[in-house]
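Starting off, we have a lone chain in the form predicted alone, written out as structure tokens.
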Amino acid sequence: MFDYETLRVIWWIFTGVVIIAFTLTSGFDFGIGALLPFVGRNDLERRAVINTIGGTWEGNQVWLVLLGGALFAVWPLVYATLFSGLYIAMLLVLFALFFRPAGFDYRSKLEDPRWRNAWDWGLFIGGAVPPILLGVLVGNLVQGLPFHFDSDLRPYYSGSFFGLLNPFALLCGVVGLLLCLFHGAIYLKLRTEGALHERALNLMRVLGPALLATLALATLWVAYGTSLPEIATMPGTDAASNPLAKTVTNAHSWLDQFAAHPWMFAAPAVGFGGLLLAWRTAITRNTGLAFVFSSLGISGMLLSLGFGLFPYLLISSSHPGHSLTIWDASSSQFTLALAFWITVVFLPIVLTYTRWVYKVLWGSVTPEKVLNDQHTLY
């Protein structure tokens, strides 16, 4: 039906949307788990807090399997280089995911103030950790990383972990924090009332102008701080993929881009300003708005950083020319149309369980509501 080229455009998008996804739902899960030992100032408040996301958060984290599972059947060239030239810090974030289901099912079942506390620290790893160490991953995926491939498509990374912490990587990795802490803050509001919904309110006013200083400052960094291979020649768009076969000269920047397609401004204007909408909407109450112009935002973004790299999914900074992208960076015709027909049948049913779920679940959690009902909340 399709084309193996249109293919391989549909699975960018597919990809897309998966990323996305896991960053609008998770992105609030990690926030209010980084926020817990802060905006909780006792037993009952943290335990409201945990449950704004305690029927949820199992289910928002699924996404991060789909797209782990997306890149090995899809992108297996990419599913090879990130996960064994960035093995450490992979494992640093599924250790830190570790605290999450063993903080929400054990946190609760002993009363001693000393192992509550623990547990809430743990969330706060588990809630902290893996936006910063993800963030310090998309500052390295916009300025490269150094791998190549051999004559068999083996991949060879030559960096290290510590290679990963640069600066502008480090500013991502707070970026990654910062909009965690905000999307969070938002989502806290939006389901607290009293005490707590006031907390949520007073972050908001401090969260939203640093998150937009930053994020502006890493824009102009990667706008006038950092540039792309330009592809010179490769076999098509609908050849068999192999990283080897293109050639690449020098690089353009950002900037480049988006000029030669002024379409995609509307990304990054989408992008700060639903953010700052958000921050701006929130302070005055109305945190619904304030939630749906946040999640525009961070979508926003997303697809700022999507339109800029296309079509490249790994820049290699050793060896530009062994870069990955969508047309040579994917599995055959026949595996990307299975797993193509496969999403349109289950995708549409896990996002329609998924918002039955909210919708079922829907409702403010005071402290008041979680003494009532011990033995059915966290």
Contents of the next structure:
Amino acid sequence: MFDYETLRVIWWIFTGVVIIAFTLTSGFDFGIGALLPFVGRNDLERRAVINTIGGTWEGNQVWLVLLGGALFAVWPLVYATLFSGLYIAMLLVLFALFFRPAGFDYRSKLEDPRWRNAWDWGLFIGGAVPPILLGVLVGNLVQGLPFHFDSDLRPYYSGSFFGLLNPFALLCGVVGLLLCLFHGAIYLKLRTEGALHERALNLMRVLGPALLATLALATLWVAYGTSLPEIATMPGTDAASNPLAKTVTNAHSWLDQFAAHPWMFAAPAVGFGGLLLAWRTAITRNTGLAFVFSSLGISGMLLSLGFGLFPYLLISSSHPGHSLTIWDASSSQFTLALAFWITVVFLPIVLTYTRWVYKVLWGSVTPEKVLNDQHTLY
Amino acid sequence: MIIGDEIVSLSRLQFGLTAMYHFLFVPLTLGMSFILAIMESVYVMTGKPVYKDMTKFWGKLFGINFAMGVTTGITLEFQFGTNWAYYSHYVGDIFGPILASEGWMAFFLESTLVGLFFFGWDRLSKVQHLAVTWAVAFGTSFSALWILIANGWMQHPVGSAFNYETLRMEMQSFADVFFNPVAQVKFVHTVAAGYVTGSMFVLGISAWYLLQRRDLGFARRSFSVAAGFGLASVLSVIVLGDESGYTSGETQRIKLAAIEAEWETHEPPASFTVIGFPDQDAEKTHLALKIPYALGLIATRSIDEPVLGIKDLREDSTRRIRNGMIAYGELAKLRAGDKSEATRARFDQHKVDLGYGLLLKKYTEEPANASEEMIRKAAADTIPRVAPMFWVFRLMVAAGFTMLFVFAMSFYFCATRVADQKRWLLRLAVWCIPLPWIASEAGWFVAEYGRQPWTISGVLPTSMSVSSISTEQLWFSIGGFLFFYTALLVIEMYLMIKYIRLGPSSLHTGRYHFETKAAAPAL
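Rather than the form predicted alone that you just supplied, could I have the structure of the form predicted together with its partner chain?
Below is the whole assembly, all chains and molecules, this chain first.
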């Protein structure tokens, strides 16, 4: 039905869609988890904060699981190289995620304040650590990672965990955290009333400029401080996947990539514009509209990354010729088509019932409502 | 390159630990979700509030368990990439889409709707909420379906072939992968085992309330539901999940021979060894007690097909290793650029045994030139240790039949309405609560340990599947898992026992034991 080249492009787009869906949904869950110990001043307030996301966070996290599954299915070499190469970082993300299911479900099942306070800090870790580490990861993806393959296509990684923590990547970690806090504060404002609503608004005032400033700094750094290898020869966009078959020459900058295709500048424009408008509208009027703007802004920033990296999925800093592109790291045409049809069938179904669940559970959560329903709610 | 034994052993240890730990929670989720759906269906049909209370109370215990299932499930998805990178590259084309389908069809369904199960009681109509509960139940079983198709493919890799240009296995037929006979048998067996686990849990705890003589109406009804569902499920496990899945494919046949300690191929129909003492060095079983014809009937469903013995299977492995050496040699030529008709034809002729050639990678960089000694060692590697397989399998079967007895008795006495007077049975039901877990873990041990030395039977050896990581990294992760998993298990058990002791009083309806007594409850 589709040729191999088209399927590879489709899956590059779908992978982007899954990354965006994960960031938009789990993003505010992470942010609210990280804000929890600070915005909730007493137990009932904290329970109100938790219950703004309590019924839906689990479905949101499946986007991360699906992202892992999609990489495995569609870009198996990316999955293999990234997860084994960044072994310690991936495990730290995983360990941080451990705090979430138990944190949500177990916290309010006992009354002891020490127990509840401990889980609140657990939810804080589960909310703050993944965005920081995933931000650091993105920072390193932009710069390239030191990996290569042997002739069996076995991946080797020659960097270390602490090598990931370079200044640019740490800046990206800060951006990741601020992005989730910002997005989370808007969502919290949307779903609360009274004191919590006001505190979320006050946080927004500060988080907006902080996010925009760090993001601008990171963007300038990418534009002027990083580069991509230039593909010299490769077997073709519909050839069998083997990353060792291409050659690369000297690097070109991200600005060259955007300058060659000026329409790409729309992505960072939507990114910054969306976040700026989100900040303004959240303060001045409609929080719902602010959430839409914030979602647009985050999508624009992620698209900028995707456009800038195209056609690369994973750049090797030590062996640029071994970098993985969408043309030489994909699954077979058969599997790409299969995964395409599965996605086309199930994506609308998933979106439909997810929307329904949000609709049913919608409404502001207040400490009074928590008190009335204290034996059922988280 | 030749991968260090320590990396392989530690990677296997970590996978075994985390997978078996995950499977403490999975079967209970599988079973409880259906029991909740059954209880709520009765509530919707009869309108009796006690069935709503049952759904809500057992739902609380379900929730405590579900959280752990989610926590430990993500580990496995990360782990294929972190620890089994070469495996991920080599079979991602087949294994990946199956896992992604599980995400689309199962994880989203159960994870998105489970929130509505807990918080949707006052926001949905009765029928809507019931639909949500059923959807969660089907979601959990869909999840089992896909992961067992994935595992079934590892045991018996059909519908795929090696591609010398991409140096990996690629899918040829999704239908073959989906309708893999090994996968279908495993799916039915495993979900039914999950239903048994949920039933035993509810049966045992209800029996304990009955022994304590509290919340009798609630406990009696819960006991009946568990007895009925449990009996149907345990019969399914035993009848549908027997050894019939062990006749397709080389590794499955070796597994069967190891389980039965069948060293020699005998004239059909083979007899079944009930008990005995397998001796790996002497290659015989001491003091074997045998039932004539039974194994032939169970395994081949016939009286004239032989069940192959270990010695013959090892001979077969040797033959395939020699084939694999040819395939590996031709592959080397292809990779070096010789893509002539003759080389391709010779490779295609032998490539089905390429995996057997890779077994030699443990001993040499150049499998095509392996010595006789190496071939002998690699062939010996294809036979697992017989004693653990033999004994652990029998442990599983013993647990299964004990549960069959408990469920059958419980069902009979429920039907005759005297179950709560049979105190011996109630006590037995309490003591049997651990049995489904023992049986499940034993079953997985047999399936996975028995597949060694392969991750993908006949295709990819375990020793090649691991990531190129260091022992320090592995110790870091194993240490982390031990720490978090131990802490979480203690916390989970504490909460579970606390809520079991509280019983339906934890719902705060004012109708149950601790609330109808004068003293206010602690919680």
